[in-house]
Structure formats: structure tokens, C-alpha cells
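The chain that follows stands alone, in the form predicted on its own, written as C-alpha cells.
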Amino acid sequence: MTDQLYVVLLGTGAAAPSLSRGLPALAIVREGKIILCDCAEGTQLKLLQAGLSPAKVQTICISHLHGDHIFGLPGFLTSQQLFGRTASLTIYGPPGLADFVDMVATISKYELGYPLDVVELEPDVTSEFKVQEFQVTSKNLRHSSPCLGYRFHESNKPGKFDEVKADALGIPFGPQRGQLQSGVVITVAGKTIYPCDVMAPPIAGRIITYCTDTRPCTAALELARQSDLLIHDSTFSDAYADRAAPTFHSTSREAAEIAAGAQAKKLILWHLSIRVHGEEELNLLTQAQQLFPNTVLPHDLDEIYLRRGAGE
């Protein structure tokens, strides 16, 4: 195990693909495991593009049913069930999804042969779920329809052995020091050890949160609180701030200010309009980097590895 975690920006524009541009999905890749984070037009082709297997797509969170964000998903579908895919595919997305899979399906007339559990989550409420390694926690953001945002909480890391305290104690080598670093307490001689005596402190778990197509909202800043990388809505720049609210989308000054309230890492602008291009690209990475500096400018197929904290 490497303990690698990337995440690649498969597509990262708004509403409409462009030469520049694809629509929105990304994958976060763990241990070779994908988790894609909504399937846009197009994303069987990027992933493709950025080397990575549509086969190892084990979970898809779909933040909401915009077109723009799920009308790659019949496609991804029916292209794993024509390569003979056998594995469980997870999908969890707002009400309405598993009507769409199935309308979908039953149009096209395709049958799936592998297992596919479609998982709607209310958006009334916080939802926690497991993926893998991660915690997932979903909140309804504020956007037209409902839409969700995810939190990716990944499990800590336990710390290194300290293999001189183990001397000191008179621990033996074999099985008591292995049950020690599973978080097991021992004993030793008539004397109790315990699994702090000789390790050291876990290594937090790294955070990514995932805030397509939304106002500033409360719901967003709690998602994205301490977070590694975030990857906020930032439509438009200053120069078309009032088509923000009612398009329900954020500046990217208003990620900024959600990534700073939240004391985020780093902010990835996403869901970029194709009225910013050119020079308006650089003001929309200028505006929120005055009040965010670690913010990035992305473009598709760009790949962030996030490491985990200092001391590991």
C-alpha cells in the first residue's frame, strides 16, 4: 500500500462543454479504488484520458440531476455492462436518481449484468455514510434544485511503532507487538501496556469536500470545514456577479470566502462558465485569490495529491 490519494478534474466547466473545458466529474483515486464524483458527458472519455479505468469506478456520488452533471451516466452504465464489468457498482445521489437510471434502462432497453444499488439520500438531512476508507457526509446546498454536497473524511492513519519504548518495556518480539499496533491492549510480565505506551499518535486522515452548483450556504461551509481541498462552485468572476443568485452559482470570490470561513487548505475554482475564458480567467483566480491565496485555476485532466499531515 502507498497510501496515495489524488484527486484528477475530469471536466471542469459549466452548462455546456467547450474545446477547453469539459463538463463536471471527478475522480478521487485511492489504492488504485475510484470514487467519481458526478458523471457528466463525456467523463468515460476523460477518465480514459487521464489513465485510469472505468472498472475500478467502485461508487458515484451525484451532487444533483442537472444534465450537465449525470447524462454520462446511462453511457458509463451500459459501457461497464458491454466490458463484461462482474463487480458491485454504488451510486448515491438526491431523490429522483434511481427514476432516472431505470427510465433510462428501460427505453434503451438494457439489462445490467453486474450489481448496481442506487442509494438516494434525503436532502432535508445529513446524510453519513462509509465508501472505502472515507466517511462521507452529504448536505443539501443551496441551488435551484436540490443538490449535494460530500464530505470525504478519510479514516486516520495509526502511528509508528516505537520499537525502543517496546525494548524498554521488555516486549517481546512476535504476535504482543503486532496485537499492540491493532489497538490492543497487552499484558506483559504481570504489567498492562497499552497501545499509547508504545505508539505514536495517528496520523490525521485527509479531507476533501465536493460544492458543485450552489449559493454561499452554511450547509457548504460546514462541509468543507478543515478540509485539504476544496472544490467549490466559482461560475462567474466579479464581472458577471449578478448573474450569480439568480442562476443560484457562486463567484469565485464567494468560494474564497466559504474556503477562508472554513479554514480549508486549498480551493480548487470549479464549474467555470464558458463566458470566462482568456483574460477573465486570470481575474476570476486574482478575485479569489485575494482573499484565499492557496486557490487554483484548474484545467481538465489536472491531478492534486494531497499528503497527509507533517510527521508521517
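This is a predicted model, so every value here is computed, not measured. Numbering follows the first chain given and starts at 1. Throughout, rigid core stands for the largest set of C-alpha atoms superposing within 1.5 Å between the two forms. Compared with the form predicted together with a further copy of the same chain:
In a rigid-core overlay of the protein, Q176 has its C-alpha displaced by at least 2 Å between these two forms.
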Second form
2 protein chains.
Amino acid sequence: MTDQLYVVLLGTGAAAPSLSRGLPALAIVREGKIILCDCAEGTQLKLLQAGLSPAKVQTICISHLHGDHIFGLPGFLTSQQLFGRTASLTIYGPPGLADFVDMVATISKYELGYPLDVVELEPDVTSEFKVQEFQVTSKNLRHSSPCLGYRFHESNKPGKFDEVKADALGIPFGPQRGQLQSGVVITVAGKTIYPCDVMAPPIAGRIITYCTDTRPCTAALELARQSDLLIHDSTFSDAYADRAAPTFHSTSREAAEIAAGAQAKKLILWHLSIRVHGEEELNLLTQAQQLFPNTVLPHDLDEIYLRRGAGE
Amino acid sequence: MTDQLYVVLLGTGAAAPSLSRGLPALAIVREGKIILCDCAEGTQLKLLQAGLSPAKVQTICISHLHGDHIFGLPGFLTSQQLFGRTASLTIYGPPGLADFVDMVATISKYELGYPLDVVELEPDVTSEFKVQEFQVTSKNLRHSSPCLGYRFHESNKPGKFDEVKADALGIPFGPQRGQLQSGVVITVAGKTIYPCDVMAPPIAGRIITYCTDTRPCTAALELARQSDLLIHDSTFSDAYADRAAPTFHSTSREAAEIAAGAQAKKLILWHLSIRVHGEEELNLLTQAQQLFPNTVLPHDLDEIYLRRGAGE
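Please supply the corresponding structure for the form predicted together with a further copy of the same chain (the preceding block corresponds to the form predicted on its own).
Let's see the whole complex now, leading with the same chain.
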């Protein structure tokens, strides 16, 4: 199916793996290509369990260098080598990421046979870059180490070409119709015709925002603005709210405040503490839903599909 | 149950994890304490899946520094920190191991709150050391990087004290009987009495030998001598035998030759290539069993119990 965009929540836990939740990693899947957000220990296996080929990962966006977000990277890189990858791979993340990749490679003596590009993003400024059909924005969140939030904004899709209107305006079949569809103004029999005269309005691209490991902050709010999907740190329920500030994490209620403030369409509670099971799952969810009803408490390998222009 | 000794085959695969096999790690469990052999990506989760507490791991023996044997170590160490471990942990392995642990800690900025002792073993000599009730011997195997095999030889258990014989010899109840049980020679009414006069012969300790990632070699043969359980590299079946030498691995037939030559009691085929599933499992197993019938082709989380003095 074309134009399909979905997210697979590979690992929804935090800090240490449990029998029910793996460590943080998330796959954004669009037209068979995968962007990975974080690469915790176990991520390469989670991809297989999700039916996703690790070879389709073209880009990895690392939030920060705490072990529970990066310790799967060495294994991912070496397995790709083993399976004969030739396609390039780009990894974005905070300063220190290139050293981590280099040092691990030095010790375990692996050499990659595919192009690997490690791009360190300056945490103190807003970065903008393009990944496939997405305009990506990253900003430093508020954690105990530099931690990047990422906003993935898909390109708009041109609206439908209206054949009836084009016929009525006397536009001949041929290249001029193509020009209008490409956004070019044309002239027919001395009359100026604008693309909007024959095209439906563009269909907005979808927005996914990934903000793990953070206190509620302005950067998260800005990144999350009008997102179709906001994945936000919700390590604790209200019962453990006193632990959120000293550990630089958020409660689910605080995540919901960001989602509401940013007018996001859907919130995924993320980076769930090992305590979050049984009734505590319900606590986390209901506390968020009081402020932001369209909140999901996820489980590993859940898939979330996003429709264009379809706020739920 | 006292005197119980068993091995849990946490990860029976090689190089990259698959849906059916995890990467190499093996737990030796004796009286609630665990020795871990290798610590691949995913090992901490495998321990949980096996119902074993990672906190019970007191010793880790690393074979070599290839990623598929050590990339679970950083996560294991940091998770133990998170769960408030205070007990010390000792890790044995080849030179470079301490650098690996230090460098990963530097990048991801973790500080361990429990005593960690990294002991680098010189690969070119035979090392001998004591771990719990085991006398451990390590030797360099034959792989593309220094790779240690480990032999774990449990202490002998004293034979049963024979009350009837003791009575007949006129040994009074009290400390002298205890002395005999501790191996001390005593004198009763001017007559010398040796422990063997009243004690059944000692019951031999069990021997487990772990030789992963190696060509067949003398070191493996020596380590495996009279083992109750030999875990030996069997990456390939005969069909891929031409790949064994250049990659410094063994076929299952070669593993069986070592087991037979060393007069081991049981062989576990280990470090199984990702190709080993379906009929290829049967090939691997039957090719080994032609030479060494008591061979097991394992699956992840299999448990192997060892009886004292019970050759199967």
C-alpha cells in the first residue's frame, strides 16, 4: 500500500529489560524504509519479532548516550556487516556518539563494509535536516545528560488534479496539465491559470514526535506542536511523582499536559518504569487521559498506523 | 536440593540473533550461585526467561572479545547497578576486557556502586584459579582472536562416614570422628586410624568444559579431558565444512572427535550458525553422533543436570 506510514513500538520499557517490556526503540516505517529511534540492547531481535528487516533501517536517531538507549547499537552494526549490508547507514545523536561507535569497534575489532555516517548534533541549538520524506527537527530536552527530541514532519502530498475543472478551463491534454500538477503557473489562450484552480488543496504530511527521557519542557512542547503522534517520557505515575524531577523524567500526567498544550492528536506513554504493570498500568493511563483522552499505554511490538489529515 | 549442579544454555546461536536462537551465553548454577560463560546481547533477558536472578551471578568468564560474546556485558553491569547490587562481581577474560568495560562506562557515564574486578588472563599460558567450589583452568583455543576455553572442576565431596566401622574400631563419639571426616589421621588406644578406614571413597566433583569459537585443538582436548559435560563449538555441519577453517570454527563432527578423544561423558553442540534449523539440525546432530553418541543439539533455555559420578 502506498503512502502508508506506521510506527512500531519495539521496546516500551526503561532502564532494564523485564519479561514484559524491552528497552527503548521505535521504528518509523514508510514505504518499506525504516527510521529507528534509539537502539537499546535487544533491538535487532525486536525488529525480527516485528517482521521488520534490519537491512531496511537507513537512519537511526539516538536520543542520548545512556546505556538503555544505545547498548544495542554495536550488535546492530555488526550483524548488518555479517549479513553483507552494502547500503549506507546514517546515525544522528548527541556528541560522544562517534566515540562510542569507534571505541566499541576498536575493542571487538570489527570493520564495517558499508558506509556508516555518524552525525553529532549540537544539543544547544535546534537542528534541521532531511531524512527521506521527512523534515526532521531536533532539540535538546531536559534530562541528566544531553538528550535530543526529534520531530519527523512528512512532506505534504499534492492535492488531486480536477479533470472536470481543467476541461472547463480549456486546458489541453499534455504537458501543461503536468506543469500545473508540479505547481507551475501556466497561460491558456491568454488567461493565467494557477495550480490551485485545478488542484485540490495539498494533503498535509504527518508529524511524529519522539521525546524520551525528559522533564516536561518548552523544547518538547515546540517539537510536539500539532503532531499526529507524540511519543513522550511517562516513566512514572502520580504515586512516584516525587521521583520524576530528581531523575529528569516525567509522569504520565505531565506527558499529557505536553500533548494537550502542543495540540497533538495522539499520545503514546513511553519509557515505562519496570514498576508499570498490572494496576499501575491503569493508573498511568487514567491519570494521562484525564487531561488528554487520546492516550495509549503501549506494549512491545504494538503498531500505530497514521492516516493523512485524519485527526482521531 | 543440595549438591545440585546444572547448566542453562541461555543462547545457543552464533554471530547474530535469530527468532529461534539467541547469542552465546551459558549459566552454571550450583547452590544458588551462578557462573556465566560469555555475556552476549540479550543475556540479561535470557536469565530472567530462565527464572535465574542476574543478582546471583558472581562470576563471568568471557571467552573472547568478539561482539557476539560481550555486547550484553554493558547492559548487564548497568542493570545490576540499577537494582542496587552490593555484592562483588568478578569478570575473567582475555586482555582488552578491562578497556572494553571502562570505555563503555566512560561514554555512557555509568558508575557502578558495587565492587567489580576484571581479571585479564594471559592467553599464552594456562591459568588456574578458584571460583566457588570449582577449580578453573583456562587455555587459549584456536580462533581468529585470543579465545579462552574454561574447564570448571568441582571439588570432590567426602565419602560417607561409616558408623558401624567406627564403632568396631572403638572410636569414641566426639571430636575424633569429626577429625577423621576432615581427613585427619588419629590415634585410638595406641592404634593409628586413617580416614579411609571409616570413610567411603570421596565422590568425584563434576567437570564442565566450555570451548566456544575454536578450531579443534590440543588445548580444547586437554581442557575437556574426562569432562561430564563438554560444550564445544559446532558452528557448521559437514555441508559447510569448508567454511570452518577460514572462520576458525568447528564442525559438529570435529566437536565429536574432541569429545571422544577427551573421553567426555556428554557433548553439547554450541555456537550454532544461523543456518542450523530444520533438517540442518538433524544433519549436525547425526554427524556428531556417529562418533560420539551422547551428543545433544540444544535449544535456548535448555537445562542440563549433572549427577555426581553418573556417567550417562
